[in-house]
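One chain follows as structure tokens, the form predicted alone.
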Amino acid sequence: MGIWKEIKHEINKLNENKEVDILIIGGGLTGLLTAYNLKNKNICIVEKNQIGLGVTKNTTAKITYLQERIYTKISSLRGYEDAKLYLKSQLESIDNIKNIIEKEKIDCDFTKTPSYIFANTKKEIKNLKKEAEFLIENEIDIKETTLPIETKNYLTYKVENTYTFNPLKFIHGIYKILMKNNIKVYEETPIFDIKKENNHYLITTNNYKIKAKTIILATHYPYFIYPLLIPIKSYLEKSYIIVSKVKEYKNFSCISTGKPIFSCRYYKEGNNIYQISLGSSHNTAFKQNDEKCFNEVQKLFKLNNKDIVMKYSNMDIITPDYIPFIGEIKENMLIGCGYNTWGMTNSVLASSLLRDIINNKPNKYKNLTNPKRFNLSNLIKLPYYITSGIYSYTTSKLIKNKSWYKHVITKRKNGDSIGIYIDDLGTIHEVKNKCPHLGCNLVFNEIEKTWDCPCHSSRFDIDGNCLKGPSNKDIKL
């Protein structure tokens, strides 16, 4: 569980067959905000677990357009005008979420928080200057300054009109509005199959079926491969977050432009003040020792063990051109994913764009985020994505007992690969060491005590319960 505490509420599971015009699959920011924007429609939401407890609970929750060097990267891959359009989408999304919070009076610790970006290596100075020049050309008030935290930096810029908040408090504020508008949200309701029948989709859950004219996939990673082909159009990046107690609250967020990624913000809860530190981001295919990665973050931020209150990781889909996948992928099936670590703003962008597509209204971002796009950046990075997929799958099969395992062994049992975790009390927890999604063998996360898929980011607890997709099945024996 991340820094954002779970908010208790009555859980409603699907208990009957349903027919709706629009079914939203996924109860995170994208799913709930899209329903909020479509609240006059015949609509319902299904969520495999509970609302907000997927990727959302693990985010650092920065609402910012200062996103590393994303604009110069997009400009080099897609052209200056697309980079400019993406910047507009982020600014507009910040305004939209601000307006929703103010209009609906949602208490979610929404705070105007200056954002800093800095070069942590000498090589990054030139790149950061180019990023700043782009922002200045597009009328962003960005100023050279000094970083308000002690770490290696060679050049720093600052902008003022950015924010932070508590994403679970925000989600529950939206949830209450949906309840008032009689939009049903069914939690603990996994989807096992989607079939097209004539002019509608038939969706299979645990015990019931849903008939829908239109489906919106608002999950982190879709459980199917075709038609979006995400595995060969993206890669997964894992980041590590350490939350530590500090004495002084500092109202700012920051991120570096070079490796290792250095990102942090502060959060106040009652009398407690926390620093949320993120680092050691990497492609999941090539680096899987989670304990080592957490140690790297602790060393980078010079954190004392006595101050640390929690450690957790998060996954993000990185697209070839750093622009999300939002739009229609086949007739009456839409998607919003691939947010490149910037889910707070891009989930808002997705919710308004998906609304306009369904309502047949023009939207200037429709072509920019078209999930079916295939351009030069896809072609250039295709070998890397294919290599990543092959490497993660192959190494998961060849090396099941990792050299860093302390409390875990894997073995064959009745023809199956079995993962065995022995907890601190000596209790033995056995699971199938194979992801039900596409068959990759799992890697045990010694810090968070989870079985993680290195191929497509499914996650399971020590007893085999599926915590996060794309898998929609458990790995219990």
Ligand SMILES: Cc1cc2nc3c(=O)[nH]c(=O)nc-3n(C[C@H](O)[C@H](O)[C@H](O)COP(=O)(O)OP(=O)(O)OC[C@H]3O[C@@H](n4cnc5c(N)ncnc54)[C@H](O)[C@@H]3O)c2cc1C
Second form
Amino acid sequence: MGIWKEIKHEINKLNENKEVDILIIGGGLTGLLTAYNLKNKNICIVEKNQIGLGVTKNTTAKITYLQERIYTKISSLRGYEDAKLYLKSQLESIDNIKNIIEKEKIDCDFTKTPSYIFANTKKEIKNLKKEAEFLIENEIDIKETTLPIETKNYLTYKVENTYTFNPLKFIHGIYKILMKNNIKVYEETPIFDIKKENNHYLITTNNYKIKAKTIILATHYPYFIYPLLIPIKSYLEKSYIIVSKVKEYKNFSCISTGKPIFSCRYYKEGNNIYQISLGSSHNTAFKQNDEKCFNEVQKLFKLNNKDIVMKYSNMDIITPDYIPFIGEIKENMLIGCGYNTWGMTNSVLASSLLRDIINNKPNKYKNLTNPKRFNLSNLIKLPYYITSGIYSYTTSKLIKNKSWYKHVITKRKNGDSIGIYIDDLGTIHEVKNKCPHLGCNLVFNEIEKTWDCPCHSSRFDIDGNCLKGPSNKDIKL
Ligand SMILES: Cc1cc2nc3c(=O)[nH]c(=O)nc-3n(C[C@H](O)[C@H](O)[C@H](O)COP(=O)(O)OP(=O)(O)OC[C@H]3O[C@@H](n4cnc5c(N)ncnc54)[C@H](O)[C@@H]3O)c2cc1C
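Can you give me the structure for the form predicted together with the ligand, which would complement the form predicted alone we have just seen?
Following is the full complex, with the preceding chain placed first.
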């Protein structure tokens, strides 16, 4: 499910042992763009499903630096200079995407689309004014205006030099260039284990081993805990998207600064025009009734049932200081993740920064995004991460049969917790109701028919196939 249609292509699975200088794990925007930037090296990509079908598949794909109130938040947590540097990184990344699309002639519906930001509560007016002041001080041409969609708003600003695109068409454009450069992309090839041996890593896939001097983790949320300790350095935010058919195409994207989050854009495909509405964003640890969250979005955007064509949810990593984790996490192991729901720009930033680190070249963003950083924002937010982790784990264990379940029961069988989904034809689908990542019990998502982990957002289909990490294992019985 998702507005961006999957693009059919020949799938190459790894079918032999391999030795490379650089192995990129993960075929989303981060993985493919990093390979694009390193294309003269001896590299390959492995992807557990198919390229682009991770978090990237369900993004709203706004390419913008107007990111809620991110600059004033970074300013208060990391200082004004770091907020300035982050803004620079976003502007540069937008230019980079534009340059790649133009240079490589990638047909991906890349459209100049003004971005709007608005205060949807009175309390937010003061905060939004501060954000606009920061942007004006940093020579951004931001203007006060009115919002081109009907919803509660008290103050609205707009910038012009931002874009939207179709991320899957973009990814496939990059994929074709990698193919031309003879860079191998192995799909349906999950990585289960990484071991350090002498001066290289030994990586285990389904049937084969890969030997690599350097590893780039582009897996979104890494499946292992050490050395990044990501569960106590971030949380996962889940958002709900409803796509509806509309009559008029409006070329803008918008996001509110206060709760409830109200974010939307439009997309044209043939004669069809779609409004992509996003809302009800929350830490995955809380609010586990997905149907209720979708209903909140429908009500907020005043969407009629007859116009709705699809509903889906998606999750991204929120870091304590709103700056991504990009860089080296241990010797010859690098990562790009933690994009705070702004992954179109930040995956581009990751791809050029990781390239420079590998090539031993200076890069002005290296300290800003250092994934090993531990600063005041980590300390301030640590209790929240620990509490929400404990909350999601214990509630998942204590309340397994949720009051809103319509098609599902859970029970114990031979000492294991089992989840049973009965489909409309009466067929029974049984899975292990335990996430292989850290052992939380799963919550059934009645709308998308998936088993979702409330702790770190792994997802499984009704037959137990792992759709999304950090789990790298299925939950089949
Ligand atoms: C609701 C929502 C809306 C968003 N909207 C926007 C937006 O409008 N603008 C914006 O800039 N950003 C947006 N984002 C953020 C953006 O979509 C993400 O940050 C970005 O897509 C992440 O890309 P990625 O390549 O890092 O991760 P992914 O696309 O998830 O790629 C990671 C890949 O790694 C693979 N993988 C994982 N584990 C393994 C393994 N063990 N072995 C092999 N492969 C593995 C996965 O299958 C996956 O394909 C949004 C995010 C959300 C949640």
